[in-house]
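One chain comes next, on its own, written out as structure tokens in the form predicted on its own.
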Amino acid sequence: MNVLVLNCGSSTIKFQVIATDLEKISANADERLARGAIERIGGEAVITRETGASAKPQKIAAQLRDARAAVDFILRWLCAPETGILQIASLADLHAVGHRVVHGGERFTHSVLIDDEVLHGIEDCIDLAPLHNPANIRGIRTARELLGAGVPQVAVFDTAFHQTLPDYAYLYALPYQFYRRHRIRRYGFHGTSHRYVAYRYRQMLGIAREATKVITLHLGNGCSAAAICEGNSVDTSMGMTPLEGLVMGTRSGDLDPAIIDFLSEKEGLSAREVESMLNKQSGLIGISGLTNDMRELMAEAEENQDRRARLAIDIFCYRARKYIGGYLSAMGGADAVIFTGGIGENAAEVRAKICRGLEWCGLSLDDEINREMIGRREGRISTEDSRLAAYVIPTDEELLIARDTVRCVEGVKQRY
């Protein structure tokens, strides 16, 4: 089954085509046929694309006025003879579409085949994710229009993996009627990433799902931590929105909520303007005043001894270490800490700084292996005698979306 995976944002679309089926999933023999991204949709879009046989990605520009034009461009490129994907000669060779959907609320606890009822359910969650769900819905409607209603589509929710949180972990200490009226609670995000690396960890070690007790750190421009016990998410750092939790590229993470009213009064800002600042102008870029790119901050701190760049890195790592400590306490210990995401997979110095000070719980990094663990490599980076192990496992959300799509189409019951 050739599965088109779409991750549609407000002005970007990331895509992959993965050939897989139930037999390939069991054998870990999925085949990636193509991947790419379209940015700056609505004008002169920047398109990056590559096939499984490509030596390197191609980058071009094209005028793409909206999401429909962007998806149409992707489909035409996939089917063009010069693209060279032998398995795809026409649209008929795309057998299903898997969509990343950011928010499924309390309704969607697993990936589901999309019909009109499911689409209405995703629309009902727009209040919870006003920036993301509308873009995801546009992607679904566009794929249905261009490929036809006969091609099955599947929604894979960022929030679904965290629906196993107990009530004492997902409820806020607000008057209870606000949860009943408005479903104000912790939902968590990056669920597909946390779920994948926990799966990959137990596959690497050959252990059962019920024996999995780990802390996963998805560190990129967006960052979150998850406590996973017996294979289930039992706590996570992001809350009702992705703003809560760790320090991120442009998001503040945890803060005193009274700061919002204080800044509003002192700076003459509306609550919406303060919220926008917390989401888009805070975190690494807010502290450093330079950039939200961890690579650039590390270079500034190393080469120019920039104090605020170093401070941003220190705060970022300190917050992550606090969450590890909190989750170790909440779960009564863990077997491993797993790093993933762009920063988690590639920034050895950040991993070392986060782990420094966790020797009390038995975590000791092997500095040489940690430095060498770059790119798409995976493996253990702690010493063999560490009671608490540390691993780097590159995430692969698109693969999990493709696999979920196959399972839903084939009617196979999923276990998260």
Contents of the next structure:
Amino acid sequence: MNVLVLNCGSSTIKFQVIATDLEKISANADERLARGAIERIGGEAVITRETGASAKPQKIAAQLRDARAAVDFILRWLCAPETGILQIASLADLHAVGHRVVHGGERFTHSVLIDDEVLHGIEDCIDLAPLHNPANIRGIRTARELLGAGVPQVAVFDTAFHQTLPDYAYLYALPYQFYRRHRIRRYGFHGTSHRYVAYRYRQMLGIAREATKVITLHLGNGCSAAAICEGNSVDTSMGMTPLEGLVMGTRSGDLDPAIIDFLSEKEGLSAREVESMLNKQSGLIGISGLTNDMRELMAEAEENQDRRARLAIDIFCYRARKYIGGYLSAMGGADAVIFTGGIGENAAEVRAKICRGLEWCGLSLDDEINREMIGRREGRISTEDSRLAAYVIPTDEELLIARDTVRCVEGVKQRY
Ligand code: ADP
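Return one more block: the form predicted together with adenosine-5'-diphosphate (ADP), after the form predicted on its own shown previously.
Let's see the whole complex now, leading with the same chain.
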């Protein structure tokens, strides 16, 4: 089955085509036929794309006025003979679509085949993710329009994996009626990534899900941690929105909520403006005053001894270490800490800094192996005798979306 995976944002669309089916899933033989991204939809869009066979990604520009034009552009390219994807000669060779959907609220605990009722359910969650869900819905409607209602579409939710959190972990200590009235609670995000690396860890080591207890750290532009016991998420750092938890590229993560009113008074900002500042101008960029890009920050700290770049990295690592400690307590220990995401997969120095000071609970990194584990390599980075292991596992959300799509289409029960 050729599955088109779509991740539709407000002005960007990421896509992949993955050939997979139940047999390929069990043999781990899924095939990536194409991938790409379209940025700045609405004007002069920038498109990067490559096929499984191409030597390097191609970058072009095109005028794409909306999501429909962008998806249409992707479909035309996939089917064009000169693109050279042998398995795709026409639209009929795209057999299903898997969509990343950000918020599934409490209703969606697994990936689902999309029908009108599901679409309404995703619409009902717009309140919880006003920036993301509308773009996801547009992607679903557009794909249905362009490919026809006969092509099955599946929604894979960022929040679904965390629906196993116990009530004492997902409830905030607010008056209970606000949970009843507005469903204010911890939902958590990056679920597909946390779920994938926890699964891949079990697969690499050949151990049963019931025998695992891991802490996963997704460190990219957005960052979150999850405590995963016997394959189920039991706690996670992002909350009702992705703002809570770890320090991120532009988001503050945890902070005293009283700061919002204080700042609003002192700076003459509305609550909405303060929230926007917490989302867009805080975190690494806020502390450093330079950039939200960890690679650039590391270079500034190293080459120019920039004090605030160093401070931003220190705060980032310290917060992550505190979460590891918290989740060790929450689960009564763990077997491994798993790093993923752009920073988690590539920034050896950040990994080392996060783990420094965790020797007391049995985690010791092998510095040399850690330094070498970059560029989508996967493996253990702790010493052999480390009681708490550490791993780097590159995330692959698109693969999981494609596989969930196959399982939903085939009617196979999923196990998260
Ligand atoms: P997103 O969350 O948008 O998918 P990524 O997972 O790609 O983002 O992560 C982006 C982050 O990863 C950026 O902060 C970037 O600087 C960082 N990163 C990527 N490569 C490296 C590297 N070699 N060293 C340090 N940081 C890196």
